[in-house]
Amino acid sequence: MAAVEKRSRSEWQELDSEHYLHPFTDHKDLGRKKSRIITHADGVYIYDADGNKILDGMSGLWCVNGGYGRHELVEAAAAQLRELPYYNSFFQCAHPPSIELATRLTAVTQPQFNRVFYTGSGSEAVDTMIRIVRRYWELLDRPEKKVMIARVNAYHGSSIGGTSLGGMKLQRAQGGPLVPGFEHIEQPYWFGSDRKMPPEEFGRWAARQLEKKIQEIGVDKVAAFVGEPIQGAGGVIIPPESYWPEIQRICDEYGILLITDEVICGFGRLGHWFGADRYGVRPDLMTFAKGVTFGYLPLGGVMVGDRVADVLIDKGGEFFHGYTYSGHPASCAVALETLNIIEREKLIERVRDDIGPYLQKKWAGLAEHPIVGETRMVGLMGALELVRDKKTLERFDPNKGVGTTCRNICVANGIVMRAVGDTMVAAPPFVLTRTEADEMIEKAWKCLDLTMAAARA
C-alpha cells in the first residue's frame, strides 16, 4: 500500500474537511469553499491539483528559500534516516550531525554565539528562549527581572509562551489568560503612524518607547527585549535605519538582554546571514527556524551568547527544559547541507547583490500603481500598501476584506502573495532569476487592477 493514496481533487478535499484542522483558519469557511490542493513543486513554483502553476511569492511560509526540488536535501535526510535515525539528546548523549551543525553555526553567527539550543520550531524556539531569560537572571540571584518587551503586532509563534511574548490582539484575544510577564511597546511602523516626523526622526522615537517602558516598569524587573529585525507577520514593517542602534543604545545602558527573534530573516532572507548583522546590533540571543533547512523538515533553535551561556554552564545545574526532538539528527544532516548549499551557491550575496536589487527596483515601480500607497523591500522581504485614495493615503474600510481580495485574486492568477489586513506582503525564494521576477512583478500589477476593480464594485 502507497504511503499517499492516489484520489480525485474533489476525494482530497472532502476528506480534507472531514478530519484536518488546519492553522490559522475559519474551518467553517474553509468547509464551505474547500482548500487547495498542493501536489508537487519545483524551483520556484507549486502545482495544485488541477495542474495550475504558481509562482510562490512567499517561499512557502518564509522558508524554501533555496527553491523546490533540492535532491541534495533529499539524500541528505535518507542518508542520515538510514544510519541514525532517531536518537535523542537527553541523558548525556549526542550525535555527529547536531555537534557538526552547532559547530556550523557558530561561524556563521557574531563571535559572542558559541553555543545552541535546538528546538523543533520557531516556535518552540521562543518558549525556550523565555525560559533561558528567565533563568539567566534567576542563576545571577535577580528573580525579579522577568518582564520581558516586545512590541504591538509582533508575532513570536503561536504557543502559550509566543502568544503571551506577541502582540497581535486577535491572536491574543483567544484562549487567554496568558503568561505574565510581558509588555508592549510601538512598532517602528512608519507608513501606519501618522508620519507626522521624518522618517529616521520616527525611527528614534519609536525605540526610546523602550526606555520610556523601562523607566515605567523599574528596570530592576526588565530581564529583556525581544523584536524581529523586520517584523514579518505584521506585515514586514521595516525600520527607519535610526531605529536599531537606539535599541542597542538603551539595552546597553540599562543591562537588558537583547533578543532578535531571527526565524524570518535568518540565513540570508535580507542579504545578511542575520538580521542582526545587516542592522549592526550584538544580540545576547538569537532564535531561528525557517531557513536553516529551508523547510524540507522541521528545525528550530536559539543560538546563546556567552553572557548568558557561561551563567547557565557554570552556575546552573540542570537545566529543566528540552524537547524529543531537540536536534533530531535527519533534521540537523539537512541544515548541514543547507548551509553548504547557501555558501556554495554564494546565495546570500546573490540576495544582496543581484537578485535582491534587481527585484527591490521592480517592486518599487508597483508603487505608481493607483491604489498602493507605499511599496518597501528589504533583501527579499517586501510589502504593499493597498489604499482607497492615493493621494491621501487613506485606507480602504477594514470590513471590506480587500487584501483578503487581493490574496485570492493572486493566488487564482499564477502567484502568491500573504495579506497582512491591507498589506501585500512577499518573499521570493532566493534562487528566483531576473525573468521571474519580472513574471511575479507583472502578475502582481494584473492582480492589483482586478483588486481595485473588485473593491470599486
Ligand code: PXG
Second form
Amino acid sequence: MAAVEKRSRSEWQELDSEHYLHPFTDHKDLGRKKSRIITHADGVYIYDADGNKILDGMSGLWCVNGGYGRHELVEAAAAQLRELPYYNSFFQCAHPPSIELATRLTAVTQPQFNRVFYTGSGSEAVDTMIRIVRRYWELLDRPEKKVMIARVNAYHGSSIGGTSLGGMKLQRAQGGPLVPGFEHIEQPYWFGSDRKMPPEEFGRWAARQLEKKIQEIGVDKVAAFVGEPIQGAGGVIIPPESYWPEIQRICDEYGILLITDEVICGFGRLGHWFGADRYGVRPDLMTFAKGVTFGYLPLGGVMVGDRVADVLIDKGGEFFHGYTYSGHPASCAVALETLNIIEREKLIERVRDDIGPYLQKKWAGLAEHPIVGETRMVGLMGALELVRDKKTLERFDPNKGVGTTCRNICVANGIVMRAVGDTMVAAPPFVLTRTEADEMIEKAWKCLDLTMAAARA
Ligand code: PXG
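Now that the form predicted alone has been shown, please provide the structure of the form predicted in complex with the ligand.
Following is the full complex, with the preceding chain placed first.
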C-alpha cells in the first residue's frame, strides 16, 4: 500500500506552496511560479506530473550515479529494514551492515585509510571532519593550530560549520556570526581569472596562494587545507593539472593536514574511485556522501587516515560527537549494494575509458556554439561558460540571468542542466548510453540556440 496520496499536479503545487520550505529557494518567487512536481524516474530519465520525460543531466543532485529504477538497491534496503531497521552504534554496539561497509570502504580508498566515521549527509560529514581536525591538534598539544584554509566559492554544505568553511559569498552573508577559524584563498578558476597566465602557470599560482596564506597566518596557527578535487556547486571548477601536486607539496612542507571533500567527486564521478586518486594526492581525511548510496538513502561519512586516527584512538579518550543516524543499517546496506554495482558493472572504468571520453569529445564540440566561451569536462562532470562575445569572452550582464534562462529552457526541452551564474554544469549518471549522450548534446545545442535568441531579444 502506497503511503503517498495520489493528487493532481495543481493540488500538489498548492499544498507545496502552503506548507513546504524548500532548500536554497526564494519562496515568494516560487509561490508565483509553482514547483515542478517530479513523480517517477527510470534509467537516466525523470518524469513530471504532466508526463514530461526529462533527461537527468545532473544525476539528481550529483548523486544518482547508477541511474533510477535500481531494484537491487530497493531489495537491499527492504531486506535490511526487515532484519534490523535501526539500531545505534553508540554505547559499544554495532551491526553487520555498518561493519561490513566500513571494511569495504577501507578497501576502495588509499592505503592510509583504515577507518570511517559515519554521518547522515555531506554537511554532517564536513562538521565531523572539522571537529576531528581541531581535536587532532589539541591531542598533539597544539591547540593553537585551529585555522582551516579553504577556497573562495567552495561548497562544503549548509550547516553552520559547512557555511563557515565554505566560500559561498551569499550563503556566508546570511545569519552570522559564522564559526571563527576559517580562511579563504583564491580558487583555481582559470576562465574566471584575467587569463594572462597560461593555465598551468595559473594553477601553480593559485596553489601558492595557500603557501602565502600559511605564511601570513603563521604555520603555528594553521591546522589544515580543505578542497573539493573539482569544485562542484561552485560551477565545476576544474583545476589545471599543476594545482593539486603543488597543494600536496605545500601541505607536506608545512606539515598541515590535507583534506579532500569528495561529496561530489567520490565514488567514480571523475573515472577514479576518488578525486584524490584522479589528481594523485594523499589526503589525511576525506569527506563523502551522495554517490556512496547513489542517492537512494542518505549516508555520509569521513574517511580518517592513520596519521589522524592513531592519535584520536591512542590519546583521545571519548570523542563527544555522533549522530542518531551514524551508520544507519538500511543506508549502509544500500551503500554495500551500491559498491557491488559499481564493481560488477565496472562503472568507474566505464566513466574513465568509455562513456566519459565519448561525452567529453561531444561536449567539447559545444564550444563551436556562438554563446559558448569555454567547455570543460573531467570524467562525467562538466561545464559550459556562456558569453556575450565569443571573441573577447566578455560575459553577459549578470543582472540578465542568462544562465537561469538557459536552465529553464533546458528543462522545458527535456534536459536537466544546472546554472551557476552563467556557467552551465552537467553531471549525468555513469550508466548513460552513447545514444543518450548524443541526445544530451543535441538538446544542449538546441537550448543554447534558444538561450541565444532569448538573451538577444
Ligand atoms: N560538500 C560538497 C563538496 C558538496 O557538494 C556538501 C558537502 C553537503 O552535502 P549535503 O549532503 O549536506 O547536501 C555538498 C553538497 C548544487 C548542490 O546545487 C550541491 C550540493 C548540495 C546541494 C546543491 O550544486 N552539494
